[in-house]
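Below, in structure tokens: the form predicted on its own, a single chain.
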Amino acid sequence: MRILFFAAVALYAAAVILQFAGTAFKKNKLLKASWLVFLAALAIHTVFLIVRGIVARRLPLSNQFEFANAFAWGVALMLAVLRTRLKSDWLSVVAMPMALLVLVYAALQPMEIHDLMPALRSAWFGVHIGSAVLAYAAFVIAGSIALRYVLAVKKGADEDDLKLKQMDYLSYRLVAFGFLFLTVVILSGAIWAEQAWSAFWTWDPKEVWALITWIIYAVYLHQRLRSKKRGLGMAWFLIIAVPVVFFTFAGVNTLLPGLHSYG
């Protein structure tokens, strides 16, 4: 399994390098090679997830390594789906490095397989944590697209340009998608907490920061839908929101231990 994991890390890194080189030197052959290497990395990564799940005899989502690994896989899978459907090569520049970044973080965590803690042995396990993977992946890609939007504007691109409008709309759609799944995370977590700890809400640090993240993206959607705000301001909003997502994902476990410290 370690060979599969580190092979995926190496291939993602190679894909990122080829993508940046192809973009910098405007070499289509390098860009095509980057995409093929990335798809190979995603395939090996998927095999690793399946093998780990078979060996562990459960969904491989129970600790920080497994969640980070699944998070990176979610970013990569979402990129593959979006690029295939939208035919937008520029997505690779912003999303590939994020998948690699999260996977490198996973590589720094203990990789041992352990039995599930009693509190995790629930039918809500897959729903709760799987929804978090999808939500975080969508938010990270949305923030990455927003960063590219800001850089394009800084270089003199017109915000009325069709490509920038597409970036703006895609980031909004991703936030809406992620917000839906983060809502599922919070609601399923509340039900699960009541079953495990006899309380729907315990003000555990992970719960609090999940709620803070939810509120931040709720504000974004409110500004977008009710105030009709678009463009540079909303792009900056999404960029600033990404560190909050990463803190909820990793920082809370490190700095604010609580009931979710195992996850």
Second form
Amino acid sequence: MRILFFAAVALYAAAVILQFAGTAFKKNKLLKASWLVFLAALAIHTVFLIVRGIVARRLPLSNQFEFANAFAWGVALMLAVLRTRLKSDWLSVVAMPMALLVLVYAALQPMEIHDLMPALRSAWFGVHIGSAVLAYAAFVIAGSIALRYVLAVKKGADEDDLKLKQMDYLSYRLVAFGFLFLTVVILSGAIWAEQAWSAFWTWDPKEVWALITWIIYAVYLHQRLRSKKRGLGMAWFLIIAVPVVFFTFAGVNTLLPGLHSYG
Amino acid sequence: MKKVWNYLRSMRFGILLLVLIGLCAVVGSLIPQGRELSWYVENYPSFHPTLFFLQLYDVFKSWYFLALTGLLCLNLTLCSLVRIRSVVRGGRELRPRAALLPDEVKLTSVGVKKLEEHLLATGCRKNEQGSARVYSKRLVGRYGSFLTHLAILLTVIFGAAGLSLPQVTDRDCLPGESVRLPDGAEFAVRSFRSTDESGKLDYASELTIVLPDGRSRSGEISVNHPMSLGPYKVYQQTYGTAGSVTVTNLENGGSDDFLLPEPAFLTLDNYNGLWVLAVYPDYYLTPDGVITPTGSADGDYPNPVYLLQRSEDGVQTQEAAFPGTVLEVGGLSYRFNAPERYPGLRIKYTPAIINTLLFASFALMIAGLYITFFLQPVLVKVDDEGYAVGGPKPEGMRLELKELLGGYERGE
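Same protein, different form: I have the form predicted on its own, so give me the form predicted together with the partner chain.
Entire complex below, previous chain first.
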């Protein structure tokens, strides 16, 4: 099973290298090759997650290795869906490395399969953690689009250009999607915590940082929807928010011990 | 005064409060909360006076955090009240108002035809308003923002109630015994196990709850599966390990089993007998043969050892015993058994309505967010010259139509 994981990592890495080379040398063939390799990586990654789930007899979402895998898979899947729907390749150069980055983090975690501890054996397990995968992946892709937007503007693109406006709008839609799922994460976590620990909210560091992430994206959505702020400023906002997402995902478990430390 | 009122209900104030709450949360997550004050003195030698002054050791119960939360509730209440008027009134006026919008894009007649075909094909309803046609769909989307803000307000209120109202009692209870609360509610543990049928770790207690009004319920509780009856909810919270001793009266042959979670003196005459001081999971023998008890990292008891004090004719002697050991002191025989586990129960008393209201708020919030972001209203006014996009969130439609009709636009 490990070979599937490392094959996926290697293929994602190859796709990223081909993507950079294709972009730098403006070679369409390299970009096409990058995309095919990326799809192969995504397919193998999907098989790996399914096999691991079958072997573990549960959703493969229980520890940092599994969650990072699912997170990277979510980023890759969203990229594949968006690229297919947009029929355009502008997102790959920033989003592919994000998926690889998360997967490299996964590779640094212990990979053994363990039984779920009693506190994790709940019907809320899939809802809570699956929603987190979707939310974090959406935020990372939104940040990637924002980065692409900033790079385009720095290169001299006009912010009134329809393409840039569509990029800006797409990042907002992804944040909206991620925000809905982050809310599901927090609320399902509260219901689960009440069943497992007897309190809806315990100010555990993971809960607190999920709330902080929620507040950050709530501020973004208000700025965008009510104050009608658009463009470069909001793109920077989304780029700066991505490290907060990564900290909530990995930093909290590593640096701030709490009830979620097993994750 | 009006300025203050307007500011209190403004989005700017709401965002300021969210940012301040977020900053408090960052501090509260970085500084360990709720420890003994001496811990902070030891770990923050130069910073602790400021830490105490700002109550950073308990940020989430500090006066300023509670004040910020209260102000957020006020802000949400005021903005919900303002919204409710515009949501109710605005609904009736949406289409007539859209009909009055000046064209924002001028189209050729072919472009107008293509636009109207596209709007009908994507499920919009056509409404004639004078010389203009107003196309609309998903107008329910205008309620989303109001519902979401109302749900956040209710979640904060009922969440605060859900955190502050419950009375929580933590009790250890040996199998066969019961916990009785001052109001007469009784919680009897019949048995406890720490693994399931397949041998996986799973802490579970067989339990019966009897309420003062006579209602009762029996069943199993385990981690993640508490049991409720009336306002009570019982959780499988922790477990402990108790020594197990069978004591037999050597004179009449009568015997009894004792589970001993704490030190106990087992005696007939209060003079001669055996103090069972503790039971340890494991031990090692020193080179000179002394038994030294040790703990265990995983909570198991691989080689349990009892630490005892024999009291006989005024002489006290320390000794150890293992499961299977039999000792005789003061007319009693003590047979030591393998230690047994017992549950630690958490008994929570909450008015049941709080949970119901909180769950309803959660559901409302999810519904509100879904309506806000995924049922965005479409309102397009079309006339023979061109079109205008109205409604609360016109951006997506504007971009869609711009892309669709790029080749049909007319210059001024």
